[in-house]
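One chain is shown next in structure tokens, namely the form predicted alone.
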Amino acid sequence: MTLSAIHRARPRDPLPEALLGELRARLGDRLATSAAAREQHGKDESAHPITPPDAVAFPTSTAEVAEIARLCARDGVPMIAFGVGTSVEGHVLAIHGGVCLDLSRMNRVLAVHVDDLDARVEAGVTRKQLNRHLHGSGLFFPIDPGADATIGGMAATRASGTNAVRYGTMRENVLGLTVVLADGRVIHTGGRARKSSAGYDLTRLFVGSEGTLGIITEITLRLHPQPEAVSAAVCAFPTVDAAVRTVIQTIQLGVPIARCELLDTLTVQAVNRYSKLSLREAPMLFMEFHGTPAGVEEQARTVQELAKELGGMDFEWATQQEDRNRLWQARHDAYLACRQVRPGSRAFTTDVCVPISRLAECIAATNEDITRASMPVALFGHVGDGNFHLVIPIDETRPADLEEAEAINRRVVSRALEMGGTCTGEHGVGIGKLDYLDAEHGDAMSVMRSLKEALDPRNLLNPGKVIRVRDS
């Protein structure tokens, strides 16, 4: 959906005064209707225009979320779950108005079972908060999308990030959920057992549903042991193609690399300026190895030899935690750094994911699009699992910029689908990728619509996202 299409949504009806009164009686000052609060909750990190809800509720328990849902369902009012607003495809925009449920105050770590390597948390706990809580336990939660997102939001968008090549995505690391349905019913899916053959896998249904099937309020997570040894490395290459082929060979050889990130030359230049580094301004891989000291050394030596054969240069190590943290913070800052390439711009972002064997071909063709663009376009991503991103800084006062960015996005997505990939590896659908789901899923879209209509027949949960239902 183009950005301007958001404004073609059906006219928004004001919230019933009776509903506002009941919500105020229940929540007190935890119900906000000021313009500032509403605007803050009507935007994310995407280039989509701000589209605020009519009110913002701050529940502190599953019971309160259920009560708000029952009241909204009674009056046919849309509900949008909100974490910290770090999504990039318009997931939290209130394009039909309604009540935004900000879950950030539901931020308790409810239980940690060290012996079983699992934890149960409320939806508003952030990934950094959880790992601080786990400090000293010998365990950590590895899913790292860059932003300090909430666990609930990460589950809802099926987030992944830099560690996914070794530890998987939220899909593999969520064991169970507590979910409030559109009518206020509360259900529990999954559990703490590591496997089950009992009934439909409802946990996987809600993970990645982007708040359109239910509101996730609690999550049971798989934890992982802290590795005995960790080593990070950077390596520059003469071309993006050489860097990508190094990654492909590494994966095909079965080297258990933990992180493998590609930055193109423009991204490295931006990161150097933003993070005050002095990396060689050339296509570059950021890598990390986890395991025993001997295992880490062997893995890194193997990758170094592969890189040399393809022209790799300046293979540098970072074994001290402070140096590794600085390196990975610079990688996570790539999005913000690339926005500074064109001061005053807003970032139009996209991501795709393809089978690893087609990655070099896909990126090479995408680089041809980049060379023809009238704007600087940065390419980086989690190439260890075939996922890469584009950041296109657009001038919002120039309609031609937006049209060009959308055209680049269409070409990149079409190319990925032709190669057996997906229109989004980790950003999610939201509003921005709606137009591509039919091409990717075909007749399966009718099954998705049936699921939506069964669980949310009045289309009240985050309407207009993921799939089109009736007038959404």
Ligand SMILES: Cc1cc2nc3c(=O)[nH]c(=O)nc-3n(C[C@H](O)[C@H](O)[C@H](O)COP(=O)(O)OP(=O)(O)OC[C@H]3O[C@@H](n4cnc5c(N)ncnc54)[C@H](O)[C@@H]3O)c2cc1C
Contents of the next structure:
Amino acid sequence: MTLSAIHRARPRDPLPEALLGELRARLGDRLATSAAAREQHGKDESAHPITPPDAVAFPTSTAEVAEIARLCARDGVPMIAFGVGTSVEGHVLAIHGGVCLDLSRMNRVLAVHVDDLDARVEAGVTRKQLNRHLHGSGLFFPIDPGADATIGGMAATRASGTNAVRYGTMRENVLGLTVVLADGRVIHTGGRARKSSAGYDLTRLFVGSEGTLGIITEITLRLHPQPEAVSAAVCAFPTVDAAVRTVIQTIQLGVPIARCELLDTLTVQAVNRYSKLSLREAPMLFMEFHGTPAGVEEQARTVQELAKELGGMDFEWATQQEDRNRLWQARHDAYLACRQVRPGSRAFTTDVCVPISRLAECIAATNEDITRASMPVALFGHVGDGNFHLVIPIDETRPADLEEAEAINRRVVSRALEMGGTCTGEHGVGIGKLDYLDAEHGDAMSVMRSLKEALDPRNLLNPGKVIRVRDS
Amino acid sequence: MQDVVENLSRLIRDAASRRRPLCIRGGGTKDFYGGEIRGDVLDTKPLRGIVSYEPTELVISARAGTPLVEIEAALQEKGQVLPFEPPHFDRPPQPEAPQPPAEGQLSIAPVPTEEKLATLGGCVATGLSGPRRAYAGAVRDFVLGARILDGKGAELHFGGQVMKNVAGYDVSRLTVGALGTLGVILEVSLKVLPAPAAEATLRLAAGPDEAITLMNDWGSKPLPVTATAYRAGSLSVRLSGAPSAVAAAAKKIGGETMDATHAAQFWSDIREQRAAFYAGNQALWRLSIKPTTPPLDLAGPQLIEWGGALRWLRSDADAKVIREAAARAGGHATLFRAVDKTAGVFHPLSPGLAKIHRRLKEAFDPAGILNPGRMYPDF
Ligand SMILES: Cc1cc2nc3c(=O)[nH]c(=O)nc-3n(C[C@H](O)[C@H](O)[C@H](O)COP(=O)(O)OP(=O)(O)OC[C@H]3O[C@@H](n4cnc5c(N)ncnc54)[C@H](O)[C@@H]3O)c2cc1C
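Next, report the structure of the form predicted in complex with the ligand; the form predicted alone has already been given.
Shown next: the complete complex, the earlier chain at its head.
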């Protein structure tokens, strides 16, 4: 099914008046039904058309989420959890209508245990908010998707960011969860112990389930000590290929590089313009090293040597915190910057991840797709884990643009799958990647479907995402 | 190899149609671990061999029946390791260590000693990791993908060989530590890492409170600590990494340096439970708790690992008392080795969680034939 077909085919019943009344009685003005509020919650950061829910609730506690879930379950009404809507695969679109639960007002940091290196937060706390809270504690939370996403949304999408090579993704950094199930029951998974709790690893099952198995209200996270020494560097390369080869050799040597990001020439131009930088307009690596002063120097020297052998130029250091922040903010804004390459456009992104040994080949072939495209397509990504993106700016008034973007995506995905990769390394499935899951998993989809049925037998939690159940 | 898989699949389908339990077994080295063992043995040893190993890729894929020693030898040749240091438990444990019920009582025949070789499948199914776990991550953190046969005999493939994958539910990791109750593991892809260039083990005299404080203190600093163990006044810490980093950290930590051979033996004895602490017949409990918990006020000797997050306890104390102490410390207690397991091996599940567990079990194994009772008595 094409995306446009998904948007057209949506059987939806209006919300029962009684339910609306009960929700309003409990939430007061924390239940919104205005067109503006609904539209704002019917879109994400992608090119998918706005698909609003019927109502938006702003719960402030687990008990309230549970209560809303009980009422919705009673009436068979879909529930869509919402963080801040920065996902990019149509994750939060209300394709079957229903109630959106905006968790952004559940934004308390409940506890920070400096000695145990963990913290407990409500789902609506954002990653930047948490790190501000940790300021001065000597600890930090490393997962940093470009947007200032909520921890709940990040857990739900199993997000990663620029630090994943060294610190892992949400999968490795969530210790425990409080989850409201489809019928309103509340469960706690995991705990503060490092080894996950007895029984099946439910924490990992909910992490990455995109709101389709339960609504996460609280998260226990693992924190990391601030490295003693940090240094960042940028290096320009004659070709994307040379940059990628430098990364591959770095990883294969076991250099514990913390961050390692590739930007192609178009991305660098866009970033220069958007973030007012003056980087040399060539393929670039942004890197960061964490450790002891001696360790950092050793790592950096090794990488510099590798880069030089492959034609790296202008290896430049950013040792001041301020310069580093500017650099990484610019990297985080790369997506927005690339969108501006074609003013007024919306962005269609791809998100494949391949084994490191196939990365150079995969990117080279993708570059040929880019050259043939009718619009300026930027390529960048977290190449340290084999994950890269294309940003394809599309003009909404031109249907041919969307078609072309989808065709590019299909080519990129099937190439990645042929190479033993995945259709999505970090953004998730939403509705955008639904069609590729069968190709990637084959028969295993039946088990995923039965997991969905086991936890949400009536298909009320974010229906139509991740997995197609019966008629969704 | 496909004929081996087909044969296993046929055995599963057959067992499912007759609702006869199957006991999945590799080297049988972990027969002592978990709940009841019953049913016809489904031997995974014929699933042997490394399927692919590209050292430059830092990924190895091997069949479930492959002995861990074979995998570790292949990695060692290329200067790489399994970072989570899985325990093998394949040498005869201390003479008096608690064993499964003597022959005759065990419903299946024990594996002859010479065939007792820990396999990859057992390592993943039990989800057990060694001393490096608190610093490098657990087995489940290194599993990139898995191929399994579910309880209907269907061959399924989850994840792959890539470092990041968010295409759907994280099923491959759900099978880690599930003790075979969700499927027969056929093949696993693991992320591996280069072996550390340098290593040093230091030993410090300390009381238990001080030892816990020190371990946590090191853990919160950017030091290349990769193992800690405390027992009876003696705190051992292993550092691994670049020579300069190890040397710098050793200076900071102080204490006495153990010679390399002795150190290797020491950590291997901890990992394989051959240290004197593990000898004898008394029940061995494993408490996984928040690392800063002060020494637990429970009867019996304790050995502390993982920066304070893991407490081994030899004790005849009431299971309820031990489990409550673990829960108060934010964790749970497992009856790791014991002759009498009537208290239940794993921390009991709350009714809500138990219901989800049963549903998941049904999703993978509707006939309930795969290792029933190995994790919890009722599924
Ligand atoms: C500029 C930019 C850069 C980005 N860079 C990255 C990147 O580097 N890495 C990366 O991984 N992603 C990246 N993303 C994608 C996005 O930021 C992540 O997917 C993020 O985790 C979404 O969080 P959110 O709070 O916005 O969630 P939302 O978009 O609101 O929701 C995302 C999904 O999670 C569900 N959900 C939200 N909260 C909960 C909850 N509490 N319980 C259950 N389900 C919930 C929703 O139903 C939905 O399915 C980027 C996006 C942008 C716009």
